[in-house]
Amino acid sequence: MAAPRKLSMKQRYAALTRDLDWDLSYVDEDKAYPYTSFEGIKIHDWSKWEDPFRLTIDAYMKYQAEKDKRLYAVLDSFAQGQGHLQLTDPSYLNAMKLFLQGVTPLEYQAHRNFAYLARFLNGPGPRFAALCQSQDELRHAQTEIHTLSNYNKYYQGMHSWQHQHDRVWYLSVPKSYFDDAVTAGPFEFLIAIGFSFEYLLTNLLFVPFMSGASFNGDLPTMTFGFSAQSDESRHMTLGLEAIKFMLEQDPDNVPIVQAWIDKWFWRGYRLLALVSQMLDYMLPRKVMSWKEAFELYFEEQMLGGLFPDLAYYGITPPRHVEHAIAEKEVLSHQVYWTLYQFSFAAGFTTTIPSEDAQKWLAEQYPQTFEKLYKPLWGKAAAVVDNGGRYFYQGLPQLCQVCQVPMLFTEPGDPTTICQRHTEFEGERYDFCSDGCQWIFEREPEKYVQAWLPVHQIYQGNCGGPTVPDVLAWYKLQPGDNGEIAGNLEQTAWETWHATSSAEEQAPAPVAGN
C-alpha cells in the first residue's frame, strides 16, 4: 500500500476549510442564510472569494499563541519591576483611559458580529475569514484589558469601563459608530468595519499611537499594540478583499458599495476626531501630529494608494474628503478645548498645554495654533492662575449622527461654528456637518433613534437632575475627572515614585527576623 501522500500547505488549507462545505439539501439556502439578499448587493458566485487568511486553525492558533506568550512576558515583565513608574508623565494616563474606555468594547463588539457573519455569510471562504477575525478581536479585548489592569492597581479612572462605555456622553461617539454598524447587513457591516474602522481608524490610532506609547515608556501598550498590528493587516485585506469581490460579481453593486464607502468614510473620520487630540494634546512625549498622520495615512496611503486601484471597477473617492482635508489644521485643537471645557463629567482629566507643548502645536500648525487656540489657552491659564478653572456651564449640543458636540467649523471658516438641520415627520435634527446632514438624509428613520446623552439627561434618564447625579449614575469617582486644577494622577504618581524611594533605602532584613 502506498503511503499518503503530503499535502502542501495550499491543499491542506484548501482541504480543511473550502473542503468541508456541502450543499444544502434538506432547507432552501434563502432560509438557511437569509440575510445576504436584502440589502441588494447580487452575488453569483461565492467561490471567486480570495481568502486574505489563508491559515488554517491549526496554523492561526499556533501563531496567536506565540504572540500572547511574547505579549504576557512583557507584561509580567512591566508588572514586577515597577514599569509604571517609568512613564514619562502621569498625564500620560489619561490617553490610556480613553483608550480603555473607548477602544475595547469595540473589540468585543467586532467579535460578537464576525460570529455572526461566520454563520450567515454563504460562502465557505468568507466565512472562515470571519471566524478568524472574530478570533482575533475577541483576543485584542482580552488583552487589551490584561495590558491596561496593571496601571489599574495604582491610578483612577480604569474602572467600570464596561459600564462607563454604555453611558457616558463621549464615549457615545465610538459606540454609536458600532451601533451603527452592526444593525446594517452583513455586506455594509464589512464595509463599515473591514474597510472604514480597519483601513481609516486603524492606521491612524495603532501606527503613531503605540509608537507614543513607545515614546512615553509605556512598554506594555506598544508590545500589545504591535502585536494587534500584525492582525490588523490581515483585517484590512479582508476588507478589501470585500470590497473588490462585491465589485467583480455584478456592475449593479458598484452604487450601493460607494455609498457605503461614501458613509462610513465619514463615520470614521468623525470617530477619528478623538484620536486627533490624543496625538496632539494627551502625550506628553509628542512622535507625530495628527496632520502629519492624517497626511501620511489617508491622504497618501488611502487617497493616493487605495483609491486609484479602486477606480477601476468605477469607485471614486469618498464624498465629502474636500471637508476632512481642510479641518486637518484644527480639528484636534477644537476637540481638546471642548474635552478642557467638559472634563468635569469625564473619566480622564485635563490640563492646560505646557509652553514646551505650545511651542510643538506652533510648530505642526504654523497657520493656526497662535493665531486662534493659544489665545483661548491663555485666557484659561489666567483663570487658573487666579484659583479657578474654566468650564462650560451647561450641556453641549450634540449631533445627530456622529454624537460629537457641534464643535466642529465651517470649511474654509475656523471661527464659525458649523451647524447644518433637518425636519423629518416634524421634528428638527441637528448635525455637525454636511457629511452628518447626508448621512441622516439617506436613513432618516435609523437615526432619529440615537441614544443622545444630553438630551438623555435633560429627560431625567440619567441618575439625576444635577451634575453630581449624573456623575454617580456613570460610577466616576472623585479624582476620575478635571473638576479641580490639580488631579490624583499626579498626586498618585508622586506617592508610587516616594513608596519605591523608600523601598530602595530601607536596609536589608536581618536573616531569621
Second form
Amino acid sequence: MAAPRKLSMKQRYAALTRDLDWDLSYVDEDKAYPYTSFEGIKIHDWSKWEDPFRLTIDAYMKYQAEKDKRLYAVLDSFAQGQGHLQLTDPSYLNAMKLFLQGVTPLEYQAHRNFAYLARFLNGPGPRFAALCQSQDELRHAQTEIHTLSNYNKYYQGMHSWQHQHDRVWYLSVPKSYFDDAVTAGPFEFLIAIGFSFEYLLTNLLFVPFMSGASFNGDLPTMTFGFSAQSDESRHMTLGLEAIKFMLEQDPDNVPIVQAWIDKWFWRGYRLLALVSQMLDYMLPRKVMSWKEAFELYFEEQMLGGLFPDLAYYGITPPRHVEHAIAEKEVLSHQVYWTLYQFSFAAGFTTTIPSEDAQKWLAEQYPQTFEKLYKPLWGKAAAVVDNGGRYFYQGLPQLCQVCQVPMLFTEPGDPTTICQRHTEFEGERYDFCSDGCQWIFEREPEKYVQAWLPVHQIYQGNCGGPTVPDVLAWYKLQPGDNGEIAGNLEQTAWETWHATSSAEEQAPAPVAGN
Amino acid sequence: MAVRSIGEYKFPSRSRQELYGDDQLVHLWWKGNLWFCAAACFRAPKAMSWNDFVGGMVNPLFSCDPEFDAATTTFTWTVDDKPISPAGDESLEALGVGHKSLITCVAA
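What's the form predicted in complex with its partner chain like, now that we've got the form predicted alone?
Below: every chain and molecule of the assembly, starting with the one above.
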C-alpha cells in the first residue's frame, strides 16, 4: 500500500480545526459552552469564522522557536558586552519600568483569558485562534521579563513589578482596565482586548515603546519588539475577524457591539494617557510627539481607514472620540505634570524637562506648551533653585472608572479641571470625563467595586497611615522613586562611564536588586 | 442599564461611608490653579471644624504653591456647587459636606 500523501499546511489546518471537532451527544451544547449566550450575542453558524493565518501547532512552534533563538542571542551578547552602557541616558529606562510594571502583567492576563476562550467558544476555528493567541501572550510576558531582567542588575525600579502591579496607585489604571475585560463575557472580551486594544489602539501602544527603544540604544527591547510584531499582526487580524464575525451573524448584535466599542475605546484611550507622557517627556531622544502619533495611528489609520469599512455594518466611530481628538494638544503635558508631583510614590523617577526638551515641546505643541505648561515648569524650576523640589503634599481625587487622578480638563477649556459625578444608590461617584461617566452609568454595579488606591490607603489597607508606610508596602527601595537629578541611578551611571573610559572596568551591580 | 451576567450581580461599594467610621472622604479643589494637577482627597471627621480643616488640611497642601500665603490669600468657597460662608466653628457636616463632597475654592 502506498504511503499516505503528506497533507498541505492548509489541509492540516482544516484537519486540526474542523475534523478533530465533533458533535456533542452526551451533553447539550449550552452545557458544554455555558458562557456564550448571556451577553445577548447571537451566533447561528460557528463554521463561518475565518482564520486567515491557518496556523497549525507544528508550524506555530517552529516560527516561535526561531524567533526566540534570535532574541536570546541578542540578549546574551548585550549582557556580555555591557550593552546597557550604550543607552542615551539611564532616565530612558523610566519608560521601560512603566512597561514592565504596567504592560507585562497584562500580557499574562491576556494569556489566561485567551486560554479560557480556547476552551469555551463553541466553534473549533475561534477556539484554535484563541489558543494560539494565549500562547503568544505567555511568550510575550516571558520574553519581556527576560529582556528587561538584564537591566534589573544595574538599575532601580524593576525588582518588584509584579507585586507593584497589584498595589501601586498608577498601576491600578492598567490593572483595573484588564480586570474589567476579563470579568466581562467572552464576546465583550473579544471586542475589549481582541478588537479595541489589539487592533484599534495597538499601534499607539507598541510603536512608541519599540521606537523609543530603538532611538535610545535599547537593543534588547527593540529586538523583543520585532519578535512580537508578527504575533501582533496575527492578533490584529483576530480582533478584526472577531468583530466582523459577530456583526455578520445577526443584525441584533450590531447595537451590542457598538456599545462595547464605545466603552472600550474610551477605556483604552484613558490607559494610553500613560503612553502619551512617555513619548513627550520620558524619552531622552524623542521619536514623535503624542499628537503626531495619535493623528497617524488613530485619526488616519482608524477613523480614516477602519471605520469607513465598519460603516457597512452600521457601526459608527466611538462615542466621545471628539474629546480624545481635542485632548491631543494637552494630554501628555497634564499627565507628566501629575507624575512629576507624585513620583515620590512611583516606581520611576521624573524631572523638569531640559531647555532643549522644552524647545521641542513648544515646536510640537505651538498652541499650548508655551502658554500653559512652560510657566508651570518655570515655577517648579524656581522651587528647585531655592533648594526644594515640588511634590504634592497629599493624595489626589481619582476617577471611579479609569482610576487616573482627576487631572484632565474640560473639553475646550484647558485651564479648568473636568469634574463629573453621579449619584448611585445614595452614594456619590466622581469621574474625570464624560466618557468615564457614561461607562459608569451603563454598568454602575460593576464600578462601585473599584479598588481605588487613595480610598484604600485611607481605609488602612495599604501598610499604614503614613507615606513611608505605604511606600514600604509598595516595596519601593531607595532610588526607585522621586527626582531624577542626583538619584542613585544617575550617580552610578556617571561613575560607570567615568571608570569604564578610564579603566575599561565593568560596572558592579547595584545592591538590593 | 444593568450588568449582563451569569448570575445575580450585586456588590457593595468599596468606598462606602461606613468603611470610614465617623470620618468621610472630602475632596478639595483650588479651581483655576493648575499648579495642583488634581483636586485632593482627604479623610476627615464629619465633626471637624472648618478652622481645623483649613489649618490641618487646606493650608499644608496649598503651601506647596510658593505663591500661596495663608495669611493673605483669600478665597470664596462652595460645597458641591453651593456657596458657603464659613465662620470657623461650624463642623464640616453642618456646612453641608457629605461623603466624597467637593469643596471648591477660587482665589479672590
